[in-house]
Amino acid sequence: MSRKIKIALIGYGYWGPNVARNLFKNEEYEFVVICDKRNDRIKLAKKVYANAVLYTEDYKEILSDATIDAVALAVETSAHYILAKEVLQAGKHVYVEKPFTDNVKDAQELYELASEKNLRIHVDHIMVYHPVIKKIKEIINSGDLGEIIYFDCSRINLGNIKNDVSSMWDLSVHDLSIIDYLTGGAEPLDVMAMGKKAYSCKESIVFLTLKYEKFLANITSSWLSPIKERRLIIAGSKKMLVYDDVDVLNKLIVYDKGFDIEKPVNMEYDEFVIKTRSGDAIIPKLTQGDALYNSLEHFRQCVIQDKESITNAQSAIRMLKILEQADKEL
């Protein structure tokens, strides 16, 4: 496919118009049509778009157009399985927002449906296609940190506090992605999870432990912190590394730390010494780029090379099997 890509956006709400917004930067998308069932969401696209697009409560007129070669959808997380079914149904191709669905069974049939038409699937696990992630999956596919003991990862704030899903759908999901990412789709052996409820019938902090068969994952999701925390580290066997998205000057940070053994000759049987390492700390230089403009791009690429997504429906449903079985443990 060498022509632009035709795609329209359903919803446009609250994460709607940052789509919008990189749908239309991209001057390689004809982005063509906005839609949400609410008129004074028009509106709102209305005054940042006037004439550029077309504008209409009714999703299925662009279903029925046959013009439109994909479709962007952001809307609650519940409706994202009948919708994304509808424009597969359609013959288009679907980027959806995380999660994929609130299910696997629903996710299963949309993946099966994508592959009966050959129709990509893009969920946007935002956090794959940050510049400081694509960072990190170089530095341990060059084996400069070793093996992977752990991960440890914080997504804390004040707020935005959700009744459809739990922090951890919300927020948790962003993590798993990152470490599928990061380990080419591995999947835990176990599942554990404490949770609480908290102005909310969702619970509004969880804590996710994750035990895979060579590394441990600990996942920290609340909507009830006084700081906003958004931090990953990383020990490995040579080296570690602490990725703060909040920090605006220093993102990630490589540390020269860990362990040597150390085993002298005259020591008797299984003894050695275990001597803490502490050399320098180096911050990588980083690209820069938007991660929902690279993940809107990644998908228009796949579409015109009918190529699999990174984040395509099958890496989807990995994370959604660690999520229901966490859900079990709450």
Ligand SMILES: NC(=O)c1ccc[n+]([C@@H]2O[C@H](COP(=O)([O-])OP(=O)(O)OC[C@H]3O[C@@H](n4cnc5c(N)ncnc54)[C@H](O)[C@@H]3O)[C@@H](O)[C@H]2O)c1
Given for the second form:
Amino acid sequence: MSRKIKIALIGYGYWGPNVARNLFKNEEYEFVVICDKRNDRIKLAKKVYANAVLYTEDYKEILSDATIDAVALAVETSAHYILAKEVLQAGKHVYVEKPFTDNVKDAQELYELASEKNLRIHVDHIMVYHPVIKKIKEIINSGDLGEIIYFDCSRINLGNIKNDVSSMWDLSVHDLSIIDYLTGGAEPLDVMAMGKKAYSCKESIVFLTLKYEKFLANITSSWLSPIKERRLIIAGSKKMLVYDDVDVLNKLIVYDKGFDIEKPVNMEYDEFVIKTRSGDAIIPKLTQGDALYNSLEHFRQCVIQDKESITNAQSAIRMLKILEQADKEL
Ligand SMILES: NC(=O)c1ccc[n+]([C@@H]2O[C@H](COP(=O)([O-])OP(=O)(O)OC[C@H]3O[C@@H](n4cnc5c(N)ncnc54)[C@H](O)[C@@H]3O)[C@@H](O)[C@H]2O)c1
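Since the structure above is the form predicted on its own, I would like to see how the form predicted together with the named molecule looks, so please show that one next.
What follows is the entire complex, opening with the chain shown before.
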């Protein structure tokens, strides 16, 4: 496809305006319609985009417009499945916010529908398109960290409690997508989770622990924390790194820290000395770029080049399987 991709957005609540801004910024898209069933949200959108796009409260108008190639969904998670299904049935490619759906069965059905119709599904696992995560992937692939021993992820803050999903489905899905991407789709052997429902009918705090064949992952998600943390620690056998997204200056630091195993010459044959190593800390140079812009651009490339998204339905299903398994533990 050589022409511009004609795209519409459904959902202009909290996150939709960010999707709209990035669609508008990308001149390779022809951003044509903003839809929200709430008139107050449409009024807000009109203040920003005036006559640059069309507006509707009825998403069916988008589905029946044969000239629209693709639809971006920024609606509540519980509405993803039904809307994505209708978009695909209308013969359009679909960009869906994370998490893809609220269960594996629906996600599988959408995957099969898209495959049947040769349409693209792109799930906005936004962290995969983040410059810091791209850099971490480079570092891991270069062998600099050695064998990964564990991931320790923390996504905690006060507020924004949701009722249609737990903190784990809302927040930990980001960390699961990071681990999935950095490890080339590794799947856990064991899933453990503990959580607490407070101020919501779903869990507001969850401790999720995963055992993979070669490493462990500990993932905390919480809407009940007095401080904000968006932190990832990866410990490797050679080096370790910390990605602190809240730190404005030093988001990513790679530490030459770990343990060296030595066998002194005068010791018996099975005696070793384990010494801690505390070398330099390096702040790698990062490329600039907006993760959401990159995600939407990747979706566009997939549509024009007729190729699978890195964060396609199958990768999203791997994450949903973990979340469903964890729900049973809760
Ligand atoms: N990628 C990220 O980092 C990120 C961040 C925040 C939210 N999200 C995701 O974005 C999605 C939306 O979250 P939110 O916080 O903006 O929710 P929200 O409730 O603030 O907004 C959803 C909007 O969709 C509209 N809507 C719902 N069903 C509709 C329909 N059938 N037709 C037209 N409009 C409809 C609602 O009226 C509402 O304005 C969720 O899936 C969430 O997980 C992603």
